[in-house]
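Shown here is one chain on its own, the form predicted alone, set out as structure tokens.
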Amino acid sequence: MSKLSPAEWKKQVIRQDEIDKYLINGKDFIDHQQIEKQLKDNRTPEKQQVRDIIAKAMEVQRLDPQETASLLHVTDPQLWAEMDEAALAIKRKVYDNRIVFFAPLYCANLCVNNCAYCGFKCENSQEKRRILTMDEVRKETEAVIAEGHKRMILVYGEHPESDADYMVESIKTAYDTRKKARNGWGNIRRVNINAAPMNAAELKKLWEAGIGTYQVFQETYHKDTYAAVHPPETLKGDYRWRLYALHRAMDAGIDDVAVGALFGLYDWRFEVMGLLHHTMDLEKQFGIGPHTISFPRLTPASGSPLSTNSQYLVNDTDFLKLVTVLRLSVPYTGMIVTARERAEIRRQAILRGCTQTDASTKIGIGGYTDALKKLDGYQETSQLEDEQQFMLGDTRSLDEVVRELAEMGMITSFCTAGYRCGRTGDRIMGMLKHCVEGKFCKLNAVLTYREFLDDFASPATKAIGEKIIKQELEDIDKYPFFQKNKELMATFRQEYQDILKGERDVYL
């Protein structure tokens, strides 16, 4: 862990030839009159244009900016559900019937920058700073295990108390930590990491820790906002050390990283074109793109009256309508919906084509081993909502969140095995983009699925689980690429029967 002061820390970060080298002639990617450009001269799309944009996602070609420009200015209510159909239908086409789960697990609110709509904020007097110990770490990721889930996404202020090693050392200590479950031991296989901008020898230690995936969302691609929203003086304030912080990560060996905006901020469709260019940035100097896009909107944090009073909020059915566009605008990459939601708007982003979610989510400092102690009739040791970055609108249970997938007709999905297996980086986005991953992943969904019920469902979520696990079973029986591949099925139901038998954690 960093000895240095937050302000000697503050110098020795940002790494100006880490920005350079990334530029174009002097320029970054976001080009804010071209992106005007594009918005104002898309404004009144064709019937048969917006069919054929549509026409072209259905293929899993990523679209341009003008024709994602022309999706945003669609008004006609026909056309809206003819994209919010396609948008589920690439969904399953890509990544068939299921939906990821993951768990964030908040390690410390120490935070240098002074964020306008954050509760981190380093001037929130509100806030009662806490960062967690390794033992601490520990107990949050058994608790997290207990609700049954598999991978999980660390989450931490920047501060130099919650440096690079101090992130290695919780990453070990969530993979290294295991839970007894209804059969057999239960642990994390996947963590992801949710963290600031860091130079690359910082990012080749999380590498060698085996971080999953990386996650650093730019907040708002407008250049004026983010100066606003970001004083200069703070760390987070240096637009372009953000901008360029995920290809950093995979010039350091990281090669599956996130992007997302922070929707609330600036215009919702500048911000969804931001995303766009930022994913075709990706591509262009690395031949792929983000694994995962997220957009979570603005909700109120403590001591944070922008967070409620913004101009720029977005409504429900702009929020909808932006999940479509981008499940239309890059058809491959993974979509992150999170418990920032409420439960009627999580369903609706799902039937839009989102891949991933979390359950049971607490966000405050220690929020997790509180919350069992509440149960449990101690007198909670923090006011979590003094704790917490942001207000939740989903806070239902995994269990309970399983269940209604479930009668959607959708099956949870724990799987980790494509990380590994090597099936990341340009290797899977190749696999997504020829629909061939969803295939391997349909198969890992139905064994993790099988452990989830028989390991931590209430009897209520099994025995509908056991129906959509029955009706996965006869699908996989009826694909053609199933019935081609007889060695792989093979293996598959020995696998599952080794499951039923209580054998866990195997995977294809």
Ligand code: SAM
Contents of the next structure:
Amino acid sequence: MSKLSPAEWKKQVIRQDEIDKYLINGKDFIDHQQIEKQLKDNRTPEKQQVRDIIAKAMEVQRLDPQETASLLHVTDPQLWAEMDEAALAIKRKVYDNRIVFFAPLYCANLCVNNCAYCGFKCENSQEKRRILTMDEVRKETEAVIAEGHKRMILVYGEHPESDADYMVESIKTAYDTRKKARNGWGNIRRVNINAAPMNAAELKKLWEAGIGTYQVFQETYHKDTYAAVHPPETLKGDYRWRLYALHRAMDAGIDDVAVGALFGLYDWRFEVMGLLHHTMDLEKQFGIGPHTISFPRLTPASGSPLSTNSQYLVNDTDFLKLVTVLRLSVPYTGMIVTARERAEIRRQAILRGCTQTDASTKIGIGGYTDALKKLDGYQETSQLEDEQQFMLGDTRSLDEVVRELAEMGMITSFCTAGYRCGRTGDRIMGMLKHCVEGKFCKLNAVLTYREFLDDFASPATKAIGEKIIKQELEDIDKYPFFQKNKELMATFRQEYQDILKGERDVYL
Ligand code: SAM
Ligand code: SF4
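Same protein, different condition: the form predicted alone was shown, now please give the form predicted together with the named molecule.
Let us now look at the entire complex, which starts with that chain.
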């Protein structure tokens, strides 16, 4: 852990040369005038033009900014219905009927920044500050494993006490934790992180610790708004340090990176364009775009009037529109909808092509263990609301959400094989673009779903889950792709039998 004061630490974090090396002719990739022109020039798209753009997206081709701007301005409800339908069809083509689940684990709410929208901001005196010890990280991880999760995303404020070394320790602790399940032991098989931008040397440490995806949200791509909500004297006040966080990560070897914007700070159409330009610049400079795109909506946070009174808060209708447009614009990228959203909106977002979501989520520091203590009638629970970053819209358990998805005909995948078999970065993107990964992962989804049903599911979830598995096995038998790969199928069938007999963590 760093011994520096926050002020000393701040001075040494930002490396100007690790920004400048990515600029092109001294410019970053967010050109306001250009984006505004793209939005203005495509305000009244023709019906046929929109249908041609949908057809291009259906071919799993990334749209260009003009095409995306056109979709953002569609007004005809019939065309929106066609776009929504296409969004789900693209998702099915690339990712099949799988949804991937993860659980966020908040490790620390100490923060040197003062973001106007966040409950963790340093000036929020209502916030009780806490950083988990490794013993607490282990206990929290055990509680997450007990729900049936296999993927976690560790989340940190930005502070010298929760620096890269602390992150490395917590990543390792999460990977090392085991918890008894109905059959054998459960564990976390992929640890992602959501943390502040770091320099290349720090990122390398995370990569060496076995990090899955590195997620940094730009919050807003609009520079004046960025400056208004992130005081310039704070670390986060440096727009370009954040804008190139993922470029540095790529250079450090972390090739699964995740972009996001916090919707509600500025005009939602502009932010969608920002996400697209970010994707395009990563593709241009590294040959691969982001692994996932996130689009959290601003949610009420303690000590943040902006979180409830921003003039740019996005309503449900526009939120679902932006989900559809993102799905069509970047057809091969994963899309994450979180428990910030209410159950109905999450369901609608999934029907517009989201690929990942969280459940049984607790965002208080120590929230999973505190919730268990509460269940036991233990009195000394911390004031969860005072340690949370913002309020959640959906607090259902993993079992409940898995069941709901099964009722919608979707299979939950707990697969982490891609990452452990080296199917990351450009390899996975290539497979997604050619719709191979979706089929390949169908097998791993079945294997991990089998584990979940046997180890964690309630009787009601197991009952409907068995129907989904039966359907999946029948589908697999029919697919020409699988019929051609006889060796792969023999291994799959053997592994499925092994899991039924109690073997765990087998994958293809
Ligand atoms: N401190 C790191 C940072 O700022 O990048 C990472 C952790 S921060 C807790 C994770 C994300 O939470 C932020 O990037 C922001 O988009 C989101 N967030 C902050 N305040 C929020 C709010 N009021 N509602 C919804 N999301 C919020
Ligand atoms: Fe700190 Fe991140 Fe919250 Fe900003 S968004 S106050 S950096 S935890």
